[in-house]
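Only one chain is shown below, in structure tokens, and it's the form predicted alone.
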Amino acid sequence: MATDRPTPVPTSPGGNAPGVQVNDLEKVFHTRSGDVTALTDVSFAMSRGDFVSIIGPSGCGKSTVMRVLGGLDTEFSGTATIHGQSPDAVRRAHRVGVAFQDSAMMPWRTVRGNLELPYKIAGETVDTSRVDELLELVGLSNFAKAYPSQLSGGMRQRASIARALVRTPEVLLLDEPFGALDDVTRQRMNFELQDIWLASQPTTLMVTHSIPEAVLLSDRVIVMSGRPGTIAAVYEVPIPRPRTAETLRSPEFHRVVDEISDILFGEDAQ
């Protein structure tokens, strides 16, 4: 159920092994017209192997949280750790996989070439069996030699997620990975992502604007308020896995979606 104030105590099927720990995160952007506080007093925790989603209104700082945890933004106050280390250290060790709304596929590389890229960036020998495994997992084995321009949007997103997973990252950061897809493709990709996550269960944090998507995929949903972004509530999703098409039609699923909607859009939500 929802809590009025989240506490940075990891409680999940992942056990007590430390995953993501964020305490008193604050981010201020310095502009010519003055300082803009994007985040304030953001604290939450995930255990290793959790799948947690962040939802909130546009501009509340969801993607800023992701940039901090991805080691892409180091100018902030408060603390953030991933598996006991700084986000920058985890990024430099190539232990984090990232997928965004834009699949960011290299257009001059084939699907296989895009999946091999993380190995080349890390200066490692390509694990061809792992590439083959991921191509099979996301249903792209027959498109390994295709270029991104020859793929549909959903196929490019599958390739992007496979690329994020190819080196078996400890942490997976997903920033609106399906936001540009039509509803039918998006729902299909949700189930595919669940299957992919269940196969290796990396510690996963996803930003989304879709409450049903967050409920379908997550152990917990973090609800953020408007700027400056802070955490309004943390909602434990009580629906057992694996979640299926039948889950989407269940009264329990709709109850959870409605309760999170009330938190996000209710009278107290700013």
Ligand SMILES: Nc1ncnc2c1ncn2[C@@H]1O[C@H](COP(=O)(O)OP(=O)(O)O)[C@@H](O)[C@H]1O
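Here, rigid core means the biggest group of C-alpha atoms that superpose within 1.5 Å across both forms. In this text, all values refer to a predicted model and were calculated from it rather than measured experimentally. Numbering follows the first chain given and starts at 1. Compared with the form predicted in complex with the named molecule:
- Arg186 shows a C-alpha shift below 2 Å between the two forms [criterion: core-superposed Cα displacement of 2 Å].
- With the core held fixed, the Cα of Arg95 is displaced between the two forms by less than 2 Å.
- After superposition on the rigid core, the Cα atom of Gly154 is displaced by 2 Å or more between the two forms.
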Contents of the next structure:
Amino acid sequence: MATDRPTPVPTSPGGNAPGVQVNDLEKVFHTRSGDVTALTDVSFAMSRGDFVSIIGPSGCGKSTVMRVLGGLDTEFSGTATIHGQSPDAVRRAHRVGVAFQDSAMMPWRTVRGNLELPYKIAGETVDTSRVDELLELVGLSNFAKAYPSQLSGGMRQRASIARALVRTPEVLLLDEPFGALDDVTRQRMNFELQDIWLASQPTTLMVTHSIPEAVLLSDRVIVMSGRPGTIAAVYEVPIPRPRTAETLRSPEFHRVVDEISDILFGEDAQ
Ligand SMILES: Nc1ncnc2c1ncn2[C@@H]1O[C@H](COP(=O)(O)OP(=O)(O)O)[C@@H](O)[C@H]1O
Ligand SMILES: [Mg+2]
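Having seen the form predicted alone, can you show the form predicted in complex with the named molecule?
Every chain and every other molecule in the complex is listed next, the one we just looked at coming first.
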């Protein structure tokens, strides 16, 4: 239909509204023993509401990409935007939920206190029922009054994921969020994350070491290679949602997992 007015950019999730745009990202760390090029030539785009995973060998720059997009590292060349704004602006507007390896729980606050923190930082009233709901979801209702030092590594990781999700962020950045969990809990958390993502469709970027986890959750999987870190391949995951335990056994699922394994561990792998 012809119209003389410009098409409004949709503000709801989905469509082709810009989610994440990274162009020619390069990151050099200046260290005492010389310059380390952590990333070079990294370009990718996500639409709003996409779920994309990054997988690649240790040291290939995955966390560096996440820190740039989280607005925690602003010294880089190239461009990076989230929902049309700088990562720093999105972070300062409290629109991003982050669970990073180093985003530790505050040791002097209880688990509940840690989950309430994002509201306090954003200057909002704590939504107690949402906090309760997330505590329940990650299986920590009975540990609401515990301090982080009283939890196992896996429990702390679950608390950190709950904290990232509590304010239903527009953007979700997860850096190896499930690494400390046992296989059974990890799979349960994968399906819980899928449900949460389906409910509010935040633009989500997740780093993982698990190819099946990446394939299960993502629209696309970015495979990185190292020295210097760059994008080796991008895989579409053409599997309908919701994905279930059945999906994990399907030939389609195994085909995508195998293709990504070949790139990561095959002859061409670094
Ligand atoms: N603060 C830093 N100073 C110097 N080098 C760093 C720093 N952070 C990361 N690096 C280097 O950058 C590269 C990428 O690191 P990182 O993004 O943490 O990789 P990954 O998350 O894929 O394991 C590595 O070679 C690492 O040693
Ligand atoms: Mg890392």
